[in-house]
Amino acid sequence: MSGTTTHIVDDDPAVRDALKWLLQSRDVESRTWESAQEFLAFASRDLCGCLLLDVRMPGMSGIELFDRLRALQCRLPVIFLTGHGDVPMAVQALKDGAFDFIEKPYDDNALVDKILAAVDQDNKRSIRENSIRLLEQKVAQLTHREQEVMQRILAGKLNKVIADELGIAMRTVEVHRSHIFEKMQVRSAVELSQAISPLGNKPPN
């Protein structure tokens, strides 16, 4: 399941192999690391899944390991394990965008239900995502006049209206908005104003 994997980041050996373990018996893809320079040297900001992660390692910590992937802009949902409970560093932790914070010892249950909802809480930004990046290459083929003519349709305007505002004629506004629909593949208006709300409305460029 490529994008679904979880990724545990863990020192010791024998952690490593509990925890992949207890993924299987859940039918849960993960992939182990044995430290956090390992794991940063795969990672990239177009990962997806989610990150199991030990605080405390030898050389870089789970923490100096999260700051860096931030930096990164990976926006993987992180889940941390630690065996020394700190609250202040919990906090920050999730201040930061960590997804949880969990001390050992852990109920094995209750630690992939919190995996499987990271991953799909990472399935749903990642899809999302996708789709304002097709949005924004239908809205990229517009022509500039195109594109002026389309702030005014989703403005309500009439295209009698368009055409005295932009100096053209009404039939001019017609061939332009029957190709804005084309290329937005809508038909009407407010199937227009629909597929361009994931945009947040700003007006296109």
Given for the second form:
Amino acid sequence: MSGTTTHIVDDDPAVRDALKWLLQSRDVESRTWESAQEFLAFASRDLCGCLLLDVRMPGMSGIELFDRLRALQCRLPVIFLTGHGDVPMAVQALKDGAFDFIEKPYDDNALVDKILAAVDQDNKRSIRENSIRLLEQKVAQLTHREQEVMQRILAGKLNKVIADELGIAMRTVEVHRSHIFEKMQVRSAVELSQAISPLGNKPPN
Amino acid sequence: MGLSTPSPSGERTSRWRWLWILPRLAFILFVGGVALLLWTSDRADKEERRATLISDMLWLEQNLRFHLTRNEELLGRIDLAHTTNAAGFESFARTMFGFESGLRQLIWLDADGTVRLAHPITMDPSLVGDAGEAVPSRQSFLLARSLGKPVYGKAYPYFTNDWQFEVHVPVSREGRVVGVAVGVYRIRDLLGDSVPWWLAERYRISIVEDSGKVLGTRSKVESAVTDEGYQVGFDPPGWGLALHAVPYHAPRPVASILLSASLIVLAMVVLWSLWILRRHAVRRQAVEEQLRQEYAFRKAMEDSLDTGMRARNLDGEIIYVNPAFCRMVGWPAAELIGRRPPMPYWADDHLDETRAIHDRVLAGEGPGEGFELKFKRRNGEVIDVLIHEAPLIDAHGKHFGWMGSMVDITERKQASERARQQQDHLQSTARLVAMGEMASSIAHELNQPLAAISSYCTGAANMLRNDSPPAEVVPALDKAVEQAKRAGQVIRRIYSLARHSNDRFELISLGEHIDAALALMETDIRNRGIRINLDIQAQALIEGDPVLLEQALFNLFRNAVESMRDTAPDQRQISVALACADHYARLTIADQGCGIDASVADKLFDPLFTTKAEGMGMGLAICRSVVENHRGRLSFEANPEGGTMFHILLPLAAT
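The structure above corresponds to the form predicted on its own; please give the structure of the form predicted together with the partner chain next.
Every chain and every other molecule in the complex is listed next, the one we just looked at coming first.
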């Protein structure tokens, strides 16, 4: 499953090969890239797993690639590897959302542990994102009137009150309510509330 | 503040200008006085001459009258013996003519007026006496006979150019007029007989009629001047004859002329000398004014100078200083002028040096291109000055001292010192940066294979722990070995980079390079007042790289200089000794600095070890590396006199 692949970008073939071997010894799937440009051509916002990135490389540097990926809204967790790291660079990278910043020489197995943690975090993130996307699709199926009614249901209002507010018959409210439950694949208002919670408090539009 | 102080005035000139009137006035008075004197003397002269003339004329008139009166008397005494016969008459006449009486003819008339006797007899028939009457005059005869007194007749011409007049003297016997004796005077002869020669020389004397007609003149020279003449009435006949005298123009007395001339000449001389004097004074005034302006100009110029000027005579005594110099050293001119060395502004720490250069300048051997010196202000502040000395030559071309111009270069020197320190700092920073860059590169180069090795080995260990077959692990280990070799190559490359080859070795004299290394430190050594004791006893020839050796020596000298930062100034010295023994050159560099703490002695030559805040910890490491590269040895020990001694042993060139 491509969702857990660790991508290694390093200009030194020996280092690439050694890292691939190391990850393999821990059953971590990996893929190597010779340069930042090469990886950038491949990258998309759907990528999952982890990116092991050397800072100093000929051509595009690791930091620059990181910035490009963020511009692409690629959420891949990034672990920087550097022999020249300094505090300002590390702080900036972490502020900008890098997963970690590791100075050479490093403890290899600790590095693998960190990679695993990053992959795990990324998996959780992608699962969460998938469910939200699903929920959003469901909400999108509702008609405008249904969304209005759903808002009031989530606010805990009675059908009668809702009918008064919207100026429609209570019977009509009941029909909308059953349609909403059907489309959102829930059976009760409580379930609806739980199902909609990943979207946060923002009202569906 | 100057050699002389001229009066600062143009107003004085104008105040005394009126004095110029005095000599002019005096001159005018003088000339006027002389003219007046000449005029009065001339006038007095004239008046005196006129007085003389008048008295002479009065005397002459008197004399003439006396003549005439005497003749009258004599004529009146004629007696019968004379009147009765011609012979007696003639003798009487001769007697009368004899004593220059002026008479020329005697006539005897009887009581009727008939001519009885005459002498001389010759009568001119054309003679007409008494205004148309016959001669002798009948009218006069009648008058004389009736009056009984002598009567003079009117003058009438005798021949064409002479005049004569008659005197009729009645002669009585026993109360009865018996006849009249007529005497005829010829005017010219009368004058000739009665005017004495000395009078005739002085004046032209004539007898004139009342109409102004000249009847006779006694004169040697004709003169046209009549206005100065004097006329006195002379009236024997009673018909208006007068005596007229005109003084001849006697030459003025030579003395008087000389006096006048000399007075005029003197006046001219006075005028001329006055004019010369005035011209001289005016010129002198102009020159003085010019001089004053020149002086003021120069004074303004030198007062406005920023350059300090100081003049000394040949004995070294200060004879002049300008305001800029006073400002520079902080001493007023009054306290400096007349001072002899040592001067109050000589810097205490440089007295010997200053004295030496002072003596050199006075001996005329001062550096022509100028020299730098340290002076002390009155407040103790030390300043750097650049001095140029030039000989002072007086108006006669005589060399009488030295003029020094001084520029305060303290700031310039400080600025250059700061610039040098900045430069040093930049260089050392640049070296640090370069070294950091190199170290970083080396670290990266080594990190890559080491990281790879680590990863291969960790992976292999992971595999083995998971009971994977060893055959799967072997390729990773092989790769790890490969990476280890790669790391080794990197290190070898660095070594070869760092190690200088022996290609550049040449035969060099160690002593020369000691000098060269010291020269590089010269500014620092001088600024810190460090003495260098050189003891180069041997001509040490060794084989080596001069640049590297100089760098090593430079490092050691710099360490020595910097170690004495806290040493008292008078104890700051570096002793450099070079000797040869047993095929080795032994160089000792001893400072009197802070010394080396025993706790750091062991680490002293370690790279990257330093006791200095800004040091890199490479100096001594490089020194040792260079010395060892030359097959020598570098060691150190504590200096018994305080500080540290570094020893360098270098093999002598095999010759």
